[in-house]
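Single chain ahead, written as structure tokens, the form predicted on its own.
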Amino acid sequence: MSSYAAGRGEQEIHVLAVDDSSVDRALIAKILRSSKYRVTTVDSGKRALELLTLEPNISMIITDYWMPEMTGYELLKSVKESSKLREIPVVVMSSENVPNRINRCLEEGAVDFLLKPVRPSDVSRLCSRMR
């Protein structure tokens, strides 16, 4: 836990960040860990679900919305599906600007749409939605 958090006897942020690109991954986390969060990345959404049965204490989830083998819509289905997991906020973001899949999301609960590059103002924008 850091200090800050202990200090304010709060428990850390803690964001899954997933996507299948590492480029975007390590520009994500920067982000993430710029504003004091703790960050940890997977490269799937397979990946993602097999973390979220291992750690229980994610804030949010922010996941890129076109990926091999699960997208994030998926992955976004499957968090709202279960009753473990459907409390935590789930952010999808994409190099594309589709309005149906923006739209697609936010109705099957994403609480936000990102289009990359994230920037920091993004990241800070998101702080009200963390659990």
The other form holds:
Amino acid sequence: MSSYAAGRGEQEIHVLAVDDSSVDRALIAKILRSSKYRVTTVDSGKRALELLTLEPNISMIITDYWMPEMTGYELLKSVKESSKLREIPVVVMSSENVPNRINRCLEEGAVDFLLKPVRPSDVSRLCSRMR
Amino acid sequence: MALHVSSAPPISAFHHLLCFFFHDTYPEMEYASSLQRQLASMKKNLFDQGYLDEQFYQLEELQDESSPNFVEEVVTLFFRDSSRLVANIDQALQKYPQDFRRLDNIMHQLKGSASSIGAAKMKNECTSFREFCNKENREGCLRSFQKVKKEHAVLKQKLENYFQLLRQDGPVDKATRSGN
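Having seen the form predicted on its own, can you show the form predicted together with the partner chain?
Next comes the full complex, this chain leading.
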């Protein structure tokens, strides 16, 4: 595994992106990689949790809100309820601007909420939130 | 480095002069500029006629040396998914009683992907469909879905043509290959 010296630390910044849409996974991955982050994409909350048990050094989780089986909100909750994972910052994305939804996510501990389609400028402001 | 046809600047008089001047020595240059003009015109039409919106430019901005075919790849992903989703909606519309919630869920996915690639007309038709869904108006859904399918097919054809032409254009250094 190659490491990328990002600023102070030698540790590579590894972001986990969760989205059931292949188009949106390609897009978010490209935006993140253009900012030199290492990215892993998964297509469900379930797979995200599986990966998180194996991969300890995730600096941030970016998840779509609306996914079948497990929503981004439910994933967020699972992460925040886990003693092992709760320190990982979580960002939620959605194509719909629903204030209640945004508030619920922020109250549950999401560090940011992005409206889709996501742009590089949206992602660059997440830099300071990475673990 | 790939030739990047961004929002087309007008072809300057100097450029015409240059093409004329080099015509005999570098016939490829004249061919390349005609192809570029075609591409620029195609793209302009796609935007002017509302098929594509600003988000498509965002995709182009992301394309770089590490992923030189990014836009075409994402568009290909889109049509792979959208064809499946359109088929699912077709199927779901045949059922009685109508499961409007399910229809809305599928259309939500389609709309999201369309929005992500800048497919403006498709996105709008998806929105109309969802409005009929919310009102549980089956007739409205059926009519609206015909429009969604039509926009989907038209966009697919137009973008296939566009990318086919774009591939012919190729990277700049291809123009210096002999016999081309």
